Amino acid sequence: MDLSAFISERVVSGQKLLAPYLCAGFPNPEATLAILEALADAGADLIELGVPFSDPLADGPVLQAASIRALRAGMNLETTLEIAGQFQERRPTVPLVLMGYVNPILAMGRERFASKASAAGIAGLLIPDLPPECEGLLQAPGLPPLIPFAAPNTPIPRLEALGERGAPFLYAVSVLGVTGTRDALSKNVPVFLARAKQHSGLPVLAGFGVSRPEQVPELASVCDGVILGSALAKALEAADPAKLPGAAEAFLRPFRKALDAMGAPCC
């Protein structure tokens, strides 16, 4: 899937994008595919599928614990891509963005990874520990597009340079720090998001710290959508293991409703 075209179409239509994050293998590998499908049913426009890693430097305690639990259950890059392929066969209209760290990819080999990611239908890559200047480490035929990050302290010239790379969207890290839910976001966040959108020229999705539907209107009014991670992981951790897909769907629907109230409905 052409992720740039997919996102641009929704931005032009006025639809605000909803992108939940799920660590593959959490709470257990057997439930991952069903949870992905439940998120799609609940109105996810795209889904960020995480590759568990032993040292996830961008993640806070909740997602670190999810990653370790998934690793202990046997999940890795290879099995994550297998699940991604199964999901894309079932839901080809919901793009998957793979979020992972560079070491497992290099260990697999960049050509082999690019081939497997392409075959699995991965539409984009988020690699927090790979600066844009080092993207050549992964370049190989068929590699999905890399999506850049920006933080509140990213200077304007850097935002402009990131925009020139022609990525599908810019991942705006709404806080200085790691992932995790926050009771309240800084009043400076909307200012940062507007600046990131203006100077990058890219669609902007806001992540890190978004935890409640009430936070959505202020954020999404100045960007193109939101990414949810730690709050979803908490909901899955608290859910009945036999009812994980239902818990995922129930968690996400209020966010979809809040976004749809701002623009064109998802369906």
Given for the second form:
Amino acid sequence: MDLSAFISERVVSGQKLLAPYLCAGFPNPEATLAILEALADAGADLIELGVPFSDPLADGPVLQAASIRALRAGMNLETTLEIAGQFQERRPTVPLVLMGYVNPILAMGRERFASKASAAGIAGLLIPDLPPECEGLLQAPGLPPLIPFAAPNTPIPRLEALGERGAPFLYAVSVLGVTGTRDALSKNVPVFLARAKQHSGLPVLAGFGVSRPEQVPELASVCDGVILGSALAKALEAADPAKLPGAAEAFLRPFRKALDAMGAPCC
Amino acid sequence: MPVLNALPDAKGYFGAFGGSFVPETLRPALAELEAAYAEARQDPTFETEFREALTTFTCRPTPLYPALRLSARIGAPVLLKREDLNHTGAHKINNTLGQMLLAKRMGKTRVIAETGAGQHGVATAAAAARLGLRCEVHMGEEDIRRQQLNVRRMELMGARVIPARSGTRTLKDATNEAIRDWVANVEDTFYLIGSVVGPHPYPTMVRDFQSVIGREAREQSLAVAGRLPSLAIACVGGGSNAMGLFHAFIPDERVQLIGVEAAGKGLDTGLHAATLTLGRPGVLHGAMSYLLQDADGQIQEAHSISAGLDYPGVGPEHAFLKETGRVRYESATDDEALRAFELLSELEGIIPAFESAHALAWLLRQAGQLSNEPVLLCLSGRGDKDLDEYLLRTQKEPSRGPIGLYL
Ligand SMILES: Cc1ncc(COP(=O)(O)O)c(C=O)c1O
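Now that the form predicted alone has been shown, please provide the structure of the form predicted together with the partner chain.
Okay, now the whole complex, with that chain kicking things off.
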């Protein structure tokens, strides 16, 4: 799927994007496909599928624990891509973005990874420890587009440069810090999101720290959608292991509602 | 052969190794650090401050000691570079003084560090106290338990020790936690890395601050022995004492350079820290280098009797020097290091750090096989810190179980 076209279509029509993050294999590998489907059915526009890693240094305690648990259960990049392929067959209209650290990808080999990822229908890649300058390390035929990150301390010329390279969207790391839910987001977040959008010229999705549907309107009003990671993992952790898809759906629906209630901006 | 000691390139690469693989949040901080370091290097006042700290706070130049009884055992004159005589007991202080002066110059108010055995933590706490900066040290919960004395030393010097509770709760995880801390507090915090690892410019900067070891040793060798050594040997954890020793000798092609890694219980047991010997290239903690990793690219737990060598990565410049063949990387087991620890104590009245004992152990293996030419060995630290562990290990059964399995 052409992720750029998919996203810009929604951005143009004023529809805000909802992008949950799920670590493959968490809480258990058997449930991953069903949880992905439940997220799609609950209104996810796109889903970030996480590849577990032993040393996730951009993640807070919740997603670290999810990663370790998935690894203990035997999850790896190979199986994650298999699940991605199965999901794409079942829900071809919901793109998957693969999110993971660079070392497991390097271990698979860049040619093999690029061809497997494109065969699985992966629409984009989010790799927190691979700056755009180092993209060459992964270049191979079929490699899905890499999605850049920006943080509150990213200078304006850098935002402009990221925009000029072109990408389906910009992942805005809303806070200085690692992933994890935060009770209150700083007042500076909307200012940063607006700056990121203005200077990159890219669609902007806001991640890191979003945990409650009430936080959504303030953020989404100045960007193009939100990413939910740790909050979903917490909900799955607390859920009855026999009812994980239901729990995922129940978690996501209020966010969808909050986004839809914002309506299309007036033209 | 390229001019090996002119590296890294502008982007921080030593050949294919190094670079800056960090989350976007750290980019501005690394750019700021790189600029500040480049500026400080040009400034004679910084040079003066650093030199003054090296002479008055730690005791540089450290002596080059002709170890006569050890020489008789080896069959070649052995010159020990006495980094164990540094204040706080190891070479680590050379680097912490340099970085701490830089942190102060940059106007940072808080300094964080990672530590394994606590040697780098203690050196950082001491340098922070001297310059009046707030200091917090990330240390694995498992290491805190094993190294109580160093925890108390750090606290006495005003540092706060933060337990790292993730993963294996050892050095690798303390490093992860330090990076996470830095990401969250990047505006006022300076991350003081303890070895030639991490993203650019750390491997270069730490090497530069440690290169005083090799510069002194080279001059002293010319003065004492009238010539350069035929061999220069150092242990390799992250690789800072080894890079510090090797750097000055890299253009001297006749000086053979040997880095000694920890072979733990044995290279074929899976319980070792021989990253360059048995690892594969990959990315961890901001740099491309050799790593201990499984087939899926997950980082594996290292194992060594010496906490300072117990790390599944290694500095990128060592990866490069291995590939170019300029340095040969060897290894020594826990048992060999223990024997070397005892032997140096008996023969010379010097108790070496377990880390340094690995370098000695390799040299002891060459006894009787070397030509009668001077051999230089970096005695990176003193072994007082290792006495408890030594006593534990030399009883019939260690009372401690195996270190918590990774995953
Ligand atoms: C005495 C001593 N030697 C060596 C090392 C290993 O570090 P590096 O390889 O960076 O010199 C340590 C680390 O704690 C140490 O304390």
